[in-house]
Amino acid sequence: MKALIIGAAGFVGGYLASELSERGYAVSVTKLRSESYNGIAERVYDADITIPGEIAGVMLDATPDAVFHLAAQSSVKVSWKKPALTVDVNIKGTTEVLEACREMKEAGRPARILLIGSAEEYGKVRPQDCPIKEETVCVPANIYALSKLTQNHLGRLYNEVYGLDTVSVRAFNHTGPGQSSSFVLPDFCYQVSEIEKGRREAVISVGNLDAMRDFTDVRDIVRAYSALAEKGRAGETYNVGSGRALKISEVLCAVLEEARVPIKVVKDPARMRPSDVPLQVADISKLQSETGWSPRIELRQTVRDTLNAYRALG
């Protein structure tokens, strides 16, 4: 079996390539020409999904059995500043991927396509409507979320009209070693590592600690993706998360318990943003019942591994 990961240079790509390789796939990946990729791969292609026909050429050469579409403009903040870029990458780019898969199917080389979306698609879900089911009406609250919901609809449309073997994912918060410190858990770990190295005062700056989110280790996330590639139903959407909500304060406590020095917590007004969504947690019963997948890695292990990764940096 051959797998193609589109957009493998991001946080998830290397983990997914390792997981697929362990499952026996021959893995090829794409990246932008400006990016580097150091993970597992038999072939590394330079490809931009916003350039018409470019990903189709990669598909013809790689002839994958399974395609994992990770390429995206994935920042909510950037989506407000650069809406056209977000549309180009997440909507037009996805259309290029789906068209390439359609051409492959017509040439007698059909592939399963896993389209990676986001829990942001659901928008402002009320706490009483949690855990969030796949049938929950999506009311996206930002341009990124709207673009990902459009990707979801495109996947279903291409399944219904052209018979493409599409499976869509709505991934909730995932984290782990190697993630940017612009995300909450790596941010806490980065600050602690800098304190331990004597590079800053023994004070950790935090924002809103009351919001509750569904956190999953990236290594569990990629197991779910590979399970869906093998067992998911065509045309369907699946939540991927832990199914458990944690307060940001619980995440902070887990990080501080791993710290090697006493650290004071200070709330930073610049980091304080009122939470429009106080609670967000996934109903993962559909994923579990159809694939047998369950998360394995506890928060404590994720924290320890992420903190150690920052400690190892110079």
Ligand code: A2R
Given for the second form:
Amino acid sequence: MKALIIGAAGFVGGYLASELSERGYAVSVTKLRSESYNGIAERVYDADITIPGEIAGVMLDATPDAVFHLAAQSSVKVSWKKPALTVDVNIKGTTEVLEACREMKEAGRPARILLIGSAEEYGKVRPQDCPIKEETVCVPANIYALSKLTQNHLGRLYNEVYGLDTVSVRAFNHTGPGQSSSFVLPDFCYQVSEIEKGRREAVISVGNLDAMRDFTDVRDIVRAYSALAEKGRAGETYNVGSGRALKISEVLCAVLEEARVPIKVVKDPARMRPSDVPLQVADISKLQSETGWSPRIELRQTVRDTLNAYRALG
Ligand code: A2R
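Requested next: the structure of the form predicted in complex with this ligand (the form predicted on its own having been shown above).
Full assembly next; the chain just shown is listed first.
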């Protein structure tokens, strides 16, 4: 079986390539010309999904059985600053990917396509409506979320109209070594490693510690993606998360317990987001019952590995 990962130079791509390779796939990947990719791959292609025909050319050469579409403008913050870019990459780019898959199908080379979306698509779900099921009405609260919900609908439409073998994912918070420190767990780990190296005073600044989120290690997430590529049903959407809500304060505690020096916690008003959704947690019964997947990696392990990755940076 041949897999093609589109947008593999980001956080998730290398982990997914390793997982698929371990499961026996021959893995090819795409990246932007400006990026470098250091993970496993039999073939690395340069492709910008917003350039008409570029991803179609890759697909013709790679002839994949399974396509994993990770390429995205994936930041909510950037989506406010660059709405047109976000729409371009996440909607126009996804359309290019789906059109390329349609051409391949018409040429007798159909592929399964996994479209990676986000829990952001749901918007502000009330705590009493948690855990969030896939049927929950989505009310996107930012441009990134809106673009990913459109991607989800494109996947459904291409399945209904052209019979493409699309499966859509809504990923909840995923984290682990290598994630940018603009995310909460790597941010805490980065600060601790800097303190341990004596580069800053022993004070960690934090934002809202009361919010509850559904955290999953990225290595578990990519196992879910590969399980869905094998067992997910065409045209369907699946939540991917742990199904368990953790307070940010619990994440902080886990990080502080791993620290090699005592550290004081200080609340930073600049890190507070007043409109924060208090609770967000996935209902993962559909994913579990149809694939048998369960998360395996405990938060403590994710913290240790992320912290060690920062410690090793020197
Ligand atoms: O924006 P960059 O320079 O970090 O590049 C990202 C790349 N990308 C593109 N690839 C092809 N054509 C484009 N026009 C284009 N624009 C951006 O897609 C990056 O290397 C990759 C996406 O990786 P990350 O942003 O690190 O996302 P991550 O955490 O790997 O998540 C994978 C998927 C994304 O679709 C998220 O929206 C979703 O999971 O949650």
